Structures are given as structure tokens and as C-alpha cells.
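A single chain, nothing else alongside it, follows as C-alpha cells in the form predicted on its own.
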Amino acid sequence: MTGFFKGIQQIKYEGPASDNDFAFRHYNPDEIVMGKPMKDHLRFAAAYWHSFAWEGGDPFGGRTLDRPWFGDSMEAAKLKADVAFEMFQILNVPYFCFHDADVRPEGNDFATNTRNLEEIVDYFAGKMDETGVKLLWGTANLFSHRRFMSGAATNPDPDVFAFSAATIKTCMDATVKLGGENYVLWGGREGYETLLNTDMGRERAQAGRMLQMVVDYKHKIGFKGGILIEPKPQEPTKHQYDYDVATVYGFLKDFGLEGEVQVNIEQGHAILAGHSFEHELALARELGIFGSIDMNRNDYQSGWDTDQFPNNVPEMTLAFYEVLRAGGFKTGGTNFDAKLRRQSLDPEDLILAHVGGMDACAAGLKAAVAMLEDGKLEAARDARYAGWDAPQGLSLMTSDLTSIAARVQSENINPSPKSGRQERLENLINRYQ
């Protein structure tokens, strides 16, 4: 043990009468929800780069964390490592997410990362079979290190497209190695500041292809987990190429990929993309491509991604109830891709802020279960739709405009609105928290 989280016992469920801050209140992992335990409905992941590499800055300031494992040498990683796992076993999270740069010293060039990596990948392979956690996705870091100022795939240097893809390889490999479940592709500066110094088509060209040779790498080593692609809009470029679902969704249809690629949604890129979290849900179901989730919230008055954890229950609520619509997660989860407010400085303070996300999307997910077996939403969605099922809605569907607007004539169609009902189903909504 490191010490680091001293005097923290294993996280317990004791309900929602407990005054104990270090318990859950909602999240009983072992309680069947629709016919499976909770842990398999929500399948909480830790991310490593918001919980451990992170140090606490801001846009106007520097770093505010100081943690004992923070340094660019192997040592460090390892006891990063450490702590991680350890923090992994309290909250009793079976899974976790990482970049390459979160875990590994960062080298001198493309072979002294990729040897760091692979003795960092050995080390986790060891705390995973102590521990029995799992990796949900593996990923790489390219858009830290200033090679990636103009993009990866994207970039007007073929040399850092080479970097790029070879640092792809490396991290597809580490995360096969361990188990992986998923690999992620965040494309943090694939996007452009100005047109004066862009070529837009040989820009997606070149996203297209990096894409297109990482589905095939997948298939010749024989990866059976999913490729995911998390949208991605206005931060830090300008102009995002994966900058919402429906991008992403033409962007994998123009190089044929629909099929190969699902995504994993946050949400505050969706926020930021000027969406709610369940419709880029909700979208993502009806185009067939859903993955993941990244779980985390914006500060609504700050404008940009501040990444906090989830505590608001009623969004929950309406993110899982498209979750269980879309059949639930296969591969993917729900990843804390949420950090500490620079203030919060203590190792108590991250137990907690995971405690009440757990909570929070428990809440929410319980909430959404009981929508979905009371039926009522639904029922009110259909009877919105009814005419489209009965015969002439359904010709409507095969007809042309000549015979559409001649039956309109002869029997003398002429409608009238009818209410959406929306204060009422927002009511109706309210009922179930």
C-alpha cells in the first residue's frame, strides 16, 4: 500500500438513509436491475488522466495538485500505477481507461516511448491479475505534445501522420495486451484554427484513411473489441472534423467505415456541440453506431468543457433511459472522464467526487428502468405517431407527390395542430426521480 489513500476503507453500498459521506446511498452493485446486477447496467470506468495525471491547472493558472507521483521517470509511473489500482479497489470500479502519455515517461523519440510503454503495460498486466480490474479502452495521446500543434491525421507534416499511426499501433497492441474491451480514438486537434492555411479535403482524406488502417490493423491481430470514434466539437481547434454524432456518422459513411465504428459520446462534448447528452443518445441509437459513454458535466455559465463529475440526476435519468433503449452497453461503459476542481486538493476529495458520480448515474439509471417498465413515455410517443401505422399513413410512405396531393383534393384534407404535450411529459418525467 502507498498510503496515499490511508484511513479509506473498500466503499460500501448502505442506502439511501446512510449519513456516511465514504458510502454509496443509490449504487448497490449486486442489485438486479432488469434481470442483471447494476455493475453490469452501468459498468464504471476510472480515468486515469483526469484522476492521475492531472495536475490541476487552468487557462489562467498552473498546477494546484501536488501528488507524490508526479515526474517524468519510470519510478513515477509505476507508483502512479500504485495509487491508481489502489484507488480502482476502493471504489470497487471494474474498469478503467488510459492514454499512453497518462501512464509512461514521455522519451526522446517514437522507440523510447514505445519501450516505456510496453514496461508500464507489463506492470498493469500484474496489478490486473492482482486485482482482478479490467481496461475498457486504451487510447493515444495525440494532441499533447506540441508534434500535434497542427493535428495527427490530420496534419500537413506526413512525417507526424507517420508518428501518429505508429504511436496508434503501439497503444492497439498495449491495449489488446491487457484485455481491452474497446479502443477509442479522441481526436483532440483534429481540426483546423483558419481556412487561409487549410486544405479541408486532404485533411478528412487523411483522417479517413488513419481510420480505415486502424480497422484493418484491428482485424489482422484478431482485436474482437470495438473501435470507437468520441466526438469532439470546437476545443481546442476552431473547426472539429468529428464534431457531433452526425458528423462522425457521414464522415464514417463518405470512407465506408459505418459498419467497423460505433462512438463514445460525453457529455460535455455534446454540451459544447450545442446538444443534450441524450440526443446525441438517442441519434447514435437510430443510426446504429452507439459505443460508450464518457460521463462527466459542463459548469453551464463557464461555456467550455469543464469536465466535472455528474451530480445532477435528472440528466442521468433521460442519458441511461437512451442507454437501456439502445439495448444497453455490449462493449462499452460508463467512463468518469471528469476531474477535481483545482481547489480540491485532498486524496478524500477524489474518492468522493467518484462516490457521488457513482451515486448519481445509480440514481439516474434506476429512474430510467422505472420509465421504461411503467411504459407511460412510450405509450405517449406512440399515440403521437398512431396515424403513420394505420393503412393511409403507411401508403404515405410508397406514394408519390401526384397521388398524395389528388387524395388530398378528393377527400378533402385538411388538418388541424395537435399539442406535443410537452409540459405534460416533462411532469410525468419529474415523477420518477
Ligand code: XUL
Contents of the next structure:
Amino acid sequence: MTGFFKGIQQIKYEGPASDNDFAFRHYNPDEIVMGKPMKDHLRFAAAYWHSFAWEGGDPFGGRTLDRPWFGDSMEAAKLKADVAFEMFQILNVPYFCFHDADVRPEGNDFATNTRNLEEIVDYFAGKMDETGVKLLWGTANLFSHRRFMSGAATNPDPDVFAFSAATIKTCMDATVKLGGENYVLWGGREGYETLLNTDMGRERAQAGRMLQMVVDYKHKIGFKGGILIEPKPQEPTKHQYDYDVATVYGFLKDFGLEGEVQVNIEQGHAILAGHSFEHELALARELGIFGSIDMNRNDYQSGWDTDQFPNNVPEMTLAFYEVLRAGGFKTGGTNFDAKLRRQSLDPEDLILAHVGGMDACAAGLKAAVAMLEDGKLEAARDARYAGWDAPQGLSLMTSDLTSIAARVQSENINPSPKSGRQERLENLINRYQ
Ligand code: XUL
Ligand code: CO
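Having seen the form predicted on its own, the form predicted in complex with D-xylulose (XUL):
The next block holds the full complex; its first chain is the one shown before.
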């Protein structure tokens, strides 16, 4: 034991009446809801980068956090891993997620980075064996180092494309070695700042080629997990090629990869794109590309990606309602891509942030299950579209303009508007909280 979380025991379920800050009120891992344990619905993961690599900086000031593992040595990386796995066990999260740059010291070249990553992967393998904690997904950080300032796959310099491809290969290898269930691509710098210096056609083609190579490599090595793209509209680059779910789907169709790649949808990214989280989830479901979620919360006023821990149960309810309607997670899960506020210095802040987030998700899941099982919302939705299931509605889908026009005229079709009953449905939803 490192002693970092000294005095904090494993968090247990104590039920809604508990007065203990270090307890779950809603997350009861083995409770059966809709036919399976809550933990298998939610598939929680902790994110290595925010909890262990982020130093507490913002655009106006640097490090506020003081962590004994900050430093560039392998020794520091191993201490960081020790503390991380202690946190995973305290929280009883079944999964974690990482980028290469979160877990290993940065080397001066590709070979050093690869060696460092391999050493830490072996260290992780031992810890995963000891604790039973699993890897939800791995990914490559192709956005922090200055070599990626003009993009990774979409860089005008082919050497950066090559460096990125090689790095993705090592990160896919690391993910597979650790039994990871997905591999994620978030294209932080895959976009552009100004059209004045940008050849958009080339950049899109380069990104398409990189994705094709990732899919080919997946099949070559027999990886059975998901390949997931994480949409985000802006920040860091002004115009991102993976703006939102709809844009990613267009990109996948363009390169013939819509059957191979799904999306990892993040709450805060949905908000930045001007959507709600549930919109993005529902669209991914309709398009058949729903994969996984990055759970967090964005500040609704500030306009940038604040990556706060989720705490709004009615929002979580609508999100998990869409997850359930998508059939739940297969290889995906609920990854807390969320960080503390920079004034939250104490080790217990890290624990309590996750406890609150996990409880908000569990409460949302329970309310979503109640909504689905009750069936009133779906019954109202079905009733609204019932005309489309009747013979005349069905026939419209195979008619043409001429025959429809003739029918409208001969039958004097003259529709009268019907209420959408939004407020009634909003009132209904609040009854499940
Ligand atoms: C950035 C973001 C990333 C991805 C993984 O906004 O969400 O942390 O989740 O690269
Ligand atoms: Co994310």
C-alpha cells in the first residue's frame, strides 16, 4: 500500500438513507435491474489521465496538485500505477482506461516511448491479475506533444503521419496484451485552425487511410473488441473532422467503415456541439454505431470542455434511457472522463468525486429502467406514430408523388394538427426520479 488514500476503506453500498459520505446510496453492484446486475449495466471505468496525470493547471496558472508520482522516471510511473490501482479498488470500479502518455515517461524518440510503454504494460498486467480490475479501452495521445500541433493523421508532414501510425500500433498492441475490450481514437488535433493553410481534401483522405489501417490491423491480430471514434466539435482545433455523431457517421460512410467502427460519446462533447447527450446517444443507436460513453458534465455557460464529474440525475436518466434502448453496452461502458476542480487538492476529493458520479449514474439507470418497464413513455411515442403502422401509412413508404397526390385529392385528405404533449411527457419523466 502506498498510503496515499490513508484511512479510506473500500466504498460500500449503504442505501439512500445513509449519512456516510464514503458510501454509495444508489450504486449497488450486484442488485439485479432489468435482468442483470447493476455493475454489468454500467460497466464503470476510471480514467487514468484526469485522476493521475493532470496537474491542476488552467490557462492562467500551472500545477496546483501535489502528487508524489509527478516526475518523468519509470519509478514515478510505477508509483502512479500503484496509487491508481488502489483507487480502482477503493471505488470497486471494474475497469480503467488510459492513453500511452498518461502511464509512461515521455521519451525522446519512438523506440524509448515504446520501451517505456511495454515496461509499464507488464507492470499493469501484474496489478490487473492481483486486483481483477480490467481494461475498458486503451488509446494513444496524439495531441499533447508539440510534434502533433498540426495534427496526427491529418498532418501536412508525412513523417508525423508515420509516427502516429507507429504509435497507434504500439497502443493497440498494449491494449490487446492487457485484454482491453475496445480501442479508442479521439482526434484531438485532427482538424484545422485556418483554411488559408489547409488542404481539407488531403487531410480527410489521410484520416480515412489511418482509420482503414487501424481496422485492418485489428483483423490481422484478431482483436475482437470495438474500434471507437470519440466525436468532439472544437477544442483543441477550431474545425474538427469528427464534430459530432452525424459527422463521424458521414466520415465512416465515405470510407466504407460504418460496419467496423462505433462511437464513444462524451456528455461534454455533445454539449459543445450544441446537442444534448441523449440526442447523440439516440442518433448513434439509430445509425447502428453506438459503442461506449465518456461520462462527465460540462458547464453550460463557459463554452469549453470543463470535464466535471456528473451530478445531475435527471440528465443521467435520459442518457441511460437511450443506452438501454440501444440494448445496453456490449464491449462499451461508462468511463469517467472527468477531473477534479483545481482547488480540490485532497486524496479524498478524488474518491468522493467518483462516488458521486457513480451514484448519479446508478440513480439515473434505476429511473431509466423504471421508465422503460412502466412503458408509458414508449406507449405515448408509439401512439404518436400509430398512423404509420396502419395500411395507408405503410403504403406511403412505397408510393410515389403521383399516386399520393391522386389519393390526397380523391379522399380529400385534410390533416388536423395534434398536440405533441411535451409538458405532459416532461411531467411524467419527473415522476420516476
Ligand atoms: C478529450 C477527451 C479525451 C478522450 C481520449 O476531450 O475526451 O480524453 O476521451 O483521448
Ligand atoms: Co473523452
